[in-house]
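Here you get one chain, nothing else, as structure tokens; it is the form predicted alone.
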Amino acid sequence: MSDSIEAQVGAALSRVVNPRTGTDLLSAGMVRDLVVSAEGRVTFTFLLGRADPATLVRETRAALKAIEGVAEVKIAVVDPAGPAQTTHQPPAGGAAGPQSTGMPAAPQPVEFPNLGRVIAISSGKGGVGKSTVAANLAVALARTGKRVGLMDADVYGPNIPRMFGVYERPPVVGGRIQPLEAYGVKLMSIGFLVDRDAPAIWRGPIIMKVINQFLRDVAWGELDYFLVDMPPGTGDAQLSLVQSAQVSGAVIVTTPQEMAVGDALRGARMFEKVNVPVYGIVENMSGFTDPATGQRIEFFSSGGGRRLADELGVPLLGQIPLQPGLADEADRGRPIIEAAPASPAAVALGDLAVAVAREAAGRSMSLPIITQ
């Protein structure tokens, strides 16, 4: 590697400014152990404090990759103050009982700066339209020009392949799985890798291995939002995700009736216990307005989403109305926001994307010691 390339690397690092301090990375001493190899590999340790924006890592990587001759950039991100003591673990000294004492200590989650905001789309029970919301939210964000990935973590019932009309097996290039893409969204699902009729009879360690592989071994590239469609409930997949990656926040999907709301409340409390902020509530199937008469009909009761949001002290991010044909379009692999963008459900889902982006921009996670 020529001296000129090394000089370009140094110059690029000196042009990246930490907005918190107003100083560049080199002057601030945020870069340690910098090595530029003869093959064009750049490696260094990045000292990133909890008050510093995590986007600095992505900005730095992009600046270095733009240099001609730089083939690879590896950054080990370290918090100089040490690990956060409670990140993604139950608070010490919490309420007595199995919920506060029976959970094993969580591994230190890893930051994946290239994934942008990692957002879990979750629900307390099945059948509330969680995957429909996740799929359309991903497409809505992509339609605004954002780089979006969607990981289907519902290993027991992966629906994302059907909802996007994508079924082929993803290729492997250079030892990394290449995500499939539809409607501007990068996709990965266990449904791409197993037969459609194969039952998923998997224990917790296998689920954790699958989620880790999807996070680490898939070539997601640089994203702004990384949505994770979770299985219903509060089981192995949820814990595996928050123990494996720094989750920026969770969106809880419910329907209006009290049974769904009660289950969704337990799902939200689970994220609170592991210190993942709940961005807000989405009330799906909130009602149907007869286009002929204008009369609104509440098939599944009403107000459950608002009551849940009030109880948790979080926003009601959106109310998605029932709409004829929505399920049929999903079965055809066409999210409603693409198939009928002017329809009431699509408009509500577009508004939901704006609300989620607003919440994500206003929240930040404490940063532990990280290696990548």
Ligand SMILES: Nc1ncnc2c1ncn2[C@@H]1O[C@H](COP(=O)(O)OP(=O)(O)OP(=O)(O)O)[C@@H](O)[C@H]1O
Given for the second form:
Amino acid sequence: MSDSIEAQVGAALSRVVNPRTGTDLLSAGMVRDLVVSAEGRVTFTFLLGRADPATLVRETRAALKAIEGVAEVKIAVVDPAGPAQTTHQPPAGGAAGPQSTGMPAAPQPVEFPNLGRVIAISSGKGGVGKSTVAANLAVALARTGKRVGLMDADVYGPNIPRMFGVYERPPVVGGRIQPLEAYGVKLMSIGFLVDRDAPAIWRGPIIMKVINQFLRDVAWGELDYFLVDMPPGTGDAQLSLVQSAQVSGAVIVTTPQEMAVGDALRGARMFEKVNVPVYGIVENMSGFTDPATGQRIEFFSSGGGRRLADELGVPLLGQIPLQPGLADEADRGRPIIEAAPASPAAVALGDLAVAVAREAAGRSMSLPIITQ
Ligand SMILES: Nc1ncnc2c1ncn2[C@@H]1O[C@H](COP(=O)(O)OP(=O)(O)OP(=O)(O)O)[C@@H](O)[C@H]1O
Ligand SMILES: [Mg+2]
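The form predicted together with this ligand is what I want next, because the block you gave corresponds to the form predicted alone; please supply it.
Everything in the complex follows now, all chains and molecules, and the chain you saw is the first one.
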């Protein structure tokens, strides 16, 4: 490579054009305090106005990361108009529930630096084990001493309360909803706020408000990981999440069959389209280990997870076998990793947590920080 890293960084920044103004970042003065260290650490302040597309930050980061020798990119996004423009403050005392959201939906993703890595657990298809993976992943990460939050973004059929055996109404202190906690994981779900038998009146616009409010008005504190259990599909909740928060990565859950894999592919592509990296694939209900013989039995045509991972060019992060009793324990509020830690599924889920943590750490260079 003939050009210095610094020169390449400068060139890359001058190639990123703000579509609103038609000028590049350097000419527009959007980049301040640029430092390129000898070790390839790039840090700078990004002056991103309210009207500027937030995707510019991701685009810029991707352009810089593509430069050979750039090891880390740290971007402090600031609003030139002042801090009040970049984060919404909840109105005083107005955060008791989704029905009280009178705020406009945030059109651009906002940084929530206190949440740590925001990781969406998604799929294209229902019933493949997203909530099971999200719940056990959360507990497994918490067991390693990490501070973990789990947001149930499934407003149609929230399962997290049942899976953690938690049904209380979260207290509101000083206008902020306090998350509930189980197995060391901070939890929030629409299921805590509405009656279990209430009709599913939650539709697109409401989802946006609920997700926004959960991100903004819940007193999550400082977290290392913020997992989001998504509803099935590629719809409003997925869109709302990526529009509301800077999602670090998505974990796509599939079952081994071809049909599920096709849906999962569509689910993964949706994240790629909005520049959210797919950390990898989890193949759930992936065969069954006979406890008597230790033999592995495949129920479905196998290998779907591997094929999907290859097609997307992402790692297969784990294969979770079918586990007798898992569903019953989950219904009793005990994630399998707690209920039967030595079971094959629990062991696989523990390994998955390690793999996800590794992916999230490997991508830390893509995590911007906000300083105001
Ligand atoms: N590896 C497994 N072994 C046995 N049962 C499992 C396994 N994974 C999930 N299940 C069970 O399958 C059912 C569906 O799982 P889960 O609710 O996690 O899926 P989901 O993708 O979140 O579903 P939805 O799309 O409805 O949100 C649950 O009853 C769960 O307990
Ligand atoms: Mg679910």
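For clarity, a rigid core is taken as the largest C-alpha set superposing within 1.5 Å between two forms. In this text the structure is predicted, and so the values were computed from the model without any measurement. Positions refer to the first chain, counted from 1.
Comparing the forms between these two forms on their rigid core, the Cα displacement of Glu222 stays under 2 Å. Leu47 is among the residues whose C-alpha shifts by 2 Å or more between these two forms once the rigid core is aligned. Core-superposed comparison between these two forms: CA of Ala71 displaced by 2 Å or more.
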